[in-house]
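Next up: a single chain in structure tokens, the form predicted on its own.
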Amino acid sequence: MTNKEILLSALRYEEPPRVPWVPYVGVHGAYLIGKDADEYLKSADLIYQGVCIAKEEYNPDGLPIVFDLQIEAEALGCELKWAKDNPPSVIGHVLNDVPLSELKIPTEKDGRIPVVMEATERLVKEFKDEIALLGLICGPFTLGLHLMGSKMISKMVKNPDEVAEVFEFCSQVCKAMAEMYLKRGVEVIAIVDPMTSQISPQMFDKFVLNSYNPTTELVRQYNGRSLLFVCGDATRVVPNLCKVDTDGFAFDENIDMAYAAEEARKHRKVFCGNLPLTVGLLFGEVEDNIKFAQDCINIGRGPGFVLAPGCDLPYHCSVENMKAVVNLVHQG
């Protein structure tokens, strides 16, 4: 089996001949080619180079094209603050200045979307038979926070109808972004919604659960696979993640691997995780990371498991530590 086939097998809830490996190379791709994150995320050429180097260095079964949850928000009019070693952050919430009725679903011509789609086309052409490329889109909850700011959470109680309208809009943005990737040959769509760890299971079901459906239904129409990425201590919503209409979910080291595996397998869901970033891949020793990876594999091995970092790799992530994990994976 090719690397790509190994990952797609796991995403079909099968057990491939070895554990699949997907390093979430975002702005770490900029580090690999000696560029700053802000320059990298504005250039199709640099994104292409970064992903190519990551593919060469880390022998992955899949790679994200970009890991930047501000692309949609920027295209919709949010103000960003840029950094040299991180993705940008939203510092201006567009719905503070204009009504929702004036916002339009972003197109392939808006913001940095043309840059990302140019890189996508080149990478699909380069690697379509070798590795799976992941199109990452900002999830409805996180995008809603970008558009409204933190007041959205209190309004979920005080003015739920207003929040529901924002969620409906964000859900359609997700679907539109997914289709841009899918029609270019991307076969895996990851809905990245890290902020869902901040709400209760009840609020998750009320506002978030069904907001993914337009995107997941579209992915199936393209015969693709879908994942939901969460961050932080989302332990209390793990049962809710298993109800989401994606093929599975990805999570970080704040969620116990054994618990996530147990819950996922009750529902025949794919689960991806959960190598620690800071204490492991960024600052840990090689021996630490081999142990972290082996522990994850021992717990997760079986149908539907994908070994991955807890979230997108830090800019300065240790290449030596990453290669130690790569060696372990490919030794069997």
The other form holds:
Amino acid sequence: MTNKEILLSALRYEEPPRVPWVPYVGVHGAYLIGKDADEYLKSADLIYQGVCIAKEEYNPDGLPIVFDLQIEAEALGCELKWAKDNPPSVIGHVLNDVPLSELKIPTEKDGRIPVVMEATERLVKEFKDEIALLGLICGPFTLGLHLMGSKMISKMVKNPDEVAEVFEFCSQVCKAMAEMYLKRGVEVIAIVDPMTSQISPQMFDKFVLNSYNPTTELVRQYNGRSLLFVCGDATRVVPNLCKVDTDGFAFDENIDMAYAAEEARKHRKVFCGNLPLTVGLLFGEVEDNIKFAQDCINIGRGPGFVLAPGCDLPYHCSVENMKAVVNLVHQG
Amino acid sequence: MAKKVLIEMFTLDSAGCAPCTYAKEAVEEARDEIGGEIEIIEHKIKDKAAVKLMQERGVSKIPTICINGDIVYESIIPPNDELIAEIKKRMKDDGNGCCCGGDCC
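Having seen the form predicted on its own, can you show the form predicted in complex with its partner chain?
Starting with the chain above, the whole complex follows.
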């Protein structure tokens, strides 16, 4: 089996011959090629180079094309603050100035979407059947917060109809972004919605659960696979994650792997995780990371498991630590 | 007399992690709405010192919001009015005319 087939097998809830491994290289790709994150995320050429180096260095079964949850928000008119060693963050929420009725679903010409799609086309052509590429899109809840700001949390209680309308719009944005990736040959769509760890299970079901459906249905039409990425302590919503219409979910070290594995397996859901980002890959020693990875593998081994970091790798993530995980995956 | 309030946030990095970004934004909005002496400090666990402090303080989740040393919100972004109430509670005198918590005057 090729690396790509190993990952796709796990995403079909099968058990491949070895544990699949997907390092979430985002701005760490900029670090690997000696560039700043802001320059990297604005250049199709640099993204292409970063992903190519990540493939050589980390022998993955799949890689994200870009890990930047602000692309859609920027295309919709939100103001960003750029950083040298982080993805940008949203500092201006467009719905503070413009009514929802005036926002249009982004197209391939808006914001940095053309940059991302150019990188996608080159990477799909380059890797073809070697590794799977993951098209990451900003989930409806997180995008809603980008558009409205943190007052959305209060409005979920005080003005739920207004929030539901924003979610409906964001859900259509997700679908549109997913289609841009799918029609270029990307086979795995990851809906990244980290904010879902910050709400109750009841709020999750009321606002979030069905908001993924337009995207997941589209992914199936293209014979692709879909994942939901969360981060933070989403323990209380793990049963909700199992009800989401994606093939599975990915989570960080704030969730106990044994618990997530047990819940996922009850529902035949794929689960991806959860190497610790800071105490492990960023600051830990090689031996720590081998142990963290071995612990994950021991718990996760079986159908539908993918070894992955908890979230987007930090810019300065230790290459030595990453390679220790790579060796464990490929040599046992 | 209102007491000074210290809000400490343990984050991955509010510049690069959406839950941390919006937790910080919620705290800053509450501070601006209340006015008064409210200091906000962000401990980013991308710094080793913050990881150590997090362990010392018994904080295990990010983002966590501590008010005057109390862990008040772990991995949840509170609604604005709830957060304001938690901050105001800690700004009040203790009721016996002492503005320092009762030990110094």
